Amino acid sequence: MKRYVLIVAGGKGIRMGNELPKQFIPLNGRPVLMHTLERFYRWDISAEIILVLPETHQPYWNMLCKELNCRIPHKLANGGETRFHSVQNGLSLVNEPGLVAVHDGVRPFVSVEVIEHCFTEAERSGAVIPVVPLVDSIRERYDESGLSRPADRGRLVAVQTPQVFNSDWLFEAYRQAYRPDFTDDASVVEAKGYSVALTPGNQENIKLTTPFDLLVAEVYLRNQTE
C-alpha cells in the first residue's frame, strides 16, 4: 500500500521568543524541520514526503536544503490561512489511494518504531494516532470564577503525531468546511463519523514550541551523539 508523510510546517516562532520561524532554528548544525525530514526518510525512503510551507518559507527552505546537502526527496505544497487548509493544500498532492501520516514539522524525535506501528494500525484500523499517558495531576475548570476540580488522569491521554489514515477517509474528513473545534486530523476524521485507534508513542516526541523545548532537544541529541 502506498506510503505519504505530510509534514506541515507553519509555525511562526512567536512563543519559541525567536524571529526564525521555529521549524528553521538550529538544532545540532541542521534546522528543526530537516531532522523531522530526515526520521520518516530513515523509516522507509520508499515513502512520498510532502511538506507544507507558507509560500514565504519555501525560498529560504531551498535554500537551507542546497546549502546543507539535504537530498531527501520531497515535494512542496503552500501553507493555507489555518493548519486544517495547510493539511487541505498538502492533501492535493496526494494521488493514489494508500495511507497518509500527518506530522507536525517540529516534532523530530518521533521514533521509527512508533511510525512503523502507526501504519501497521493504520492499514488495519483505518485511522490511528501515538498516545502517552499523563504524567502531572490533572484539574477540571468548571466555573468562571476560576473554581476547579480534580480530574481523573487514568482516562486521559497525550496526543502526538504521526496521525495516520486510509486515504479515503482523510479526504472525505477534510471535504467539509473548516470548524474552530478541529484541534487536530483525528477530530476532523471523527467529525465524519469515524472510529480513531490509540497506539503507545514514545516520551521523546515532543513538539518544540518554547525555549525549553529547544533546550530539552539539544541535551537528547547531545546525548544520542555521545
Second form
Number of protein chains: 2
Amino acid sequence: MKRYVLIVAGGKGIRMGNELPKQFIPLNGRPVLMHTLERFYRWDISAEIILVLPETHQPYWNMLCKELNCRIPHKLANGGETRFHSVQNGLSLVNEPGLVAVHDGVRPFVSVEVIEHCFTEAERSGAVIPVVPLVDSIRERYDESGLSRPADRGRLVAVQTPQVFNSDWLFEAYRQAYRPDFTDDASVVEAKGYSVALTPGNQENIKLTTPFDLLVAEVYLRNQTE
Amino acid sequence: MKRYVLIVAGGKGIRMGNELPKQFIPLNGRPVLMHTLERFYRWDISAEIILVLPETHQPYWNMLCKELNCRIPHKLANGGETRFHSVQNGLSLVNEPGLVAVHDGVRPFVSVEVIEHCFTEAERSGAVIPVVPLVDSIRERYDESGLSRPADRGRLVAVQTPQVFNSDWLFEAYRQAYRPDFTDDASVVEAKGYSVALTPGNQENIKLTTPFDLLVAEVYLRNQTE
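Go ahead and give the structure of the form predicted in complex with another copy of the chain, now that the form predicted on its own is out.
Let us now look at the entire complex, which starts with that chain.
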C-alpha cells in the first residue's frame, strides 16, 4: 500500500518580535523539522512526505533546505487556522488510496521501529496510535472547587504521533465540520465511529515545547551520534 | 512547627549482576540521592532529614557520604517490603508533632520554592501535594480488549512529591493495613477521610526512571550551574 507521511508544523506566522517557532530551532546545526523529516526518510525513502507549513514560513523553509542541502523529497501544503485545518490541507495532496501517517513536526525523536510498527498495524486494523505509559501518579479534579481524587494510572496512556490511518477513513473523518474537542487525529476518526488501536511508542518521542525540551533534545542527539 | 523530610529510596537490594539503582547513579560527580538531600538542605538547614534506604544499601551510602564529604545531617531508616512499609519505617523516627514531607529519592530537581509552598500550605490545610499539567493527549483504556477513549486532559494532573502532611494525620493514616491501591502518600491519607489540597509543582521535578531521564538530568544540572 502507498505510504504517506503528513508532517504538521502549523502554528502562527513569523511575526516581528516573536521568537523563532520551535520547528526551526537548530539542533546540531539543522532545524528540528529537518530532523523530523530525516526520521521518516530513514524509515522508508519511498514514502511520500507532505509537510504542512504556514504559507508565511515556506520561503524561510525553502531557503533552509537549499542552504543545508536537504535532499529529502517532500511536498508543501499550507497551514490552516487550527491543526484540524492544517491536516485537511495536507490531505488534499494525498492522491492515491493507502496509509497516511499524521505526525507532529516538533517530534523529531520517533524511532524508525515505532513508525514501521504503526504502519504495519494500521494496514491490519485501519487506525493506530502510539502510546506510552505515564510515570507519575495521576489525579482527576472532579468539581469546580478544586477537589480531586486519584485516577487509575494503569488505565491511562499518553498519546504520541505518528497516528496512522487507512486513507479512506481519514478522508471521511476530515470531511466532518471542525469541533474544538478534536484533540488529535484519532479523536477525529473516532467521531466517525471507527476504532483506533494502540501500539507502544518510544518514550524519547517527546513534543519539543519548552526551552528545556530543546536542551534535552540537543544532548539526546549528541549522544545518539557519538 | 517542626519540619521533617522523609526521603524514600526504597527499591530492591543491590544484587550481583543488577545495575546500580537510579538513586546512586552519579550526576555531576555526586549520586542522585545526594542532590535530592541538598535541595532540602538548601531550603531549610534546620529541617530534619530522614533517609529511608534498604539496609543492604546503607554501607554503600555511608561510604559515598564519607568519600564525597557530605555534611548534610540526616538519619537513616530501613527500607521496607513496599514504599508503604518504607514510609512507616521512616515515620518511626519522627518524634515530635509537626509537618512531614514525603519525597521520592529520585526526584532531585524539586525547586526550593515548591518545597516552601508545600509546607506553608500544609500548615494551613493539613495535607498538600504538588501537581503539574500533562503535556500529551491522554487516553483511557476502558475494557479488557484494549478499547480506549480520549480522557479529558484538562481535568487530569500529574502528581509529584514532596507530599506534605500534618504529622498527626500521617501517623493515623500509616497505622492502616497496607492496600495495593495506595499509590502515593496522599491516597493513604485520603483513605482516612482527610482532604488533600493541590499546589503547583515545578515541571523539572521529574522522577528519574529511564536512561533518557538521566540524560535529561545531566543537561538540567549543567544548565543550572553555568
